[in-house]
Amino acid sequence: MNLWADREKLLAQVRAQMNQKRYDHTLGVADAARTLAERYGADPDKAELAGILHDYCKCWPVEKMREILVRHDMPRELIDGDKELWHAFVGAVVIQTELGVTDPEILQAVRYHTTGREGMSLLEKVVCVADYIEPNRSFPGVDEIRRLAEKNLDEALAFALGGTITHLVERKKQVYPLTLLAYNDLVRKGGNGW
């Protein structure tokens, strides 16, 4: 299935999965992902498409998402962890099975847009940062992430993940292991060279 063949149909399918606020966010992420892809050399069409699809399951009932996670043998630490992460992993499964997305880069960008992971691809980084910086976002530190994204994608992502980790620690919530691995990987590779 060529998802770009009928852009309006795809957008209608995505829109049907979410409320207006989430849809506005989705369009913002798609635009930010295209911009970042053009700046850093990722495929702009793939980045925009991953942005459109990244929150496909975000508004689904947790019971429905849990059933998909269990059926697809997702890691126990994910299933027992923060439900806010589920939609990304479920989304990667659903856009493949229901929409026919087969491009592994797009599937990975959707899967890891909330957690990150060690050894992230350029497209994964683009979508993850776009999710943080799209224009509808407003949280402490977002302007700094946007500023950093203008000059260094890895530094912007490390700053964003560091903020997420700090936020979770301050609230005595679990930090998903992939997020720590992603942060450490970025700092190890960039560190003082930024």
Ligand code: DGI
Given for the second form:
Amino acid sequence: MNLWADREKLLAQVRAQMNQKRYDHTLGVADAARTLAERYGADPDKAELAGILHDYCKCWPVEKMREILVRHDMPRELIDGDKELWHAFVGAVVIQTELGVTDPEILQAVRYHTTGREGMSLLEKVVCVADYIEPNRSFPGVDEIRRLAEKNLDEALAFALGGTITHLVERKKQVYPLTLLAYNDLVRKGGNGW
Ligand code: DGI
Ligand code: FE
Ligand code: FE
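I would like to compare: after the form predicted alone, may I see the structure of the form predicted in complex with the named molecule?
Up next: the whole complex, starting with the chain shown before.
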């Protein structure tokens, strides 16, 4: 499928994978990602497309996701980790194999949209922050992330990931190593400049 030429077909395909609430969120992320891309100099079309695709597998049954993770030799720590993380890694595989997405930047943006990682690309940051701030989101601290996202993308992402880490620790849940690496990397590069 030519993803942009068949935009309506792509949206219908995405819609078919999820409930209405998740689809509304998806469209919100696509829109927020385009806006952030325009603000920070990423490719707006790629950002929007990555937003449309980022939660493609979010509503899939866990057994179907587990099977794909095992088949693709994903790390043990992911398979043994929180299932909330699976949809991002599975999504990157599935949009490539089933939708024919080949752009590595888009695939990486989908793969790392939940955990983040050290040395994130601009597009990865854009999609990750868009996922936190799209208009349907409401959680403590979201308005601060929205405010920071207007002036400094790295600062917004560090603050957002910091909030997620705190949230997980408060609930005695494990924190995936890539999330800590992403957070440390952003804070280190931010120096005392924020
Ligand atoms: O898929 P969404 O709900 O739109 O958002 P997401 O892909 O960022 O998933 C966030 C969920 O993942 C949230 O409930 C927190 C959970 N989670 C569990 N372990 C980790 C984690 N998120 C991060 N970033 N790091 C973790 O280790
Ligand atoms: Fe997600
Ligand atoms: Fe999302």
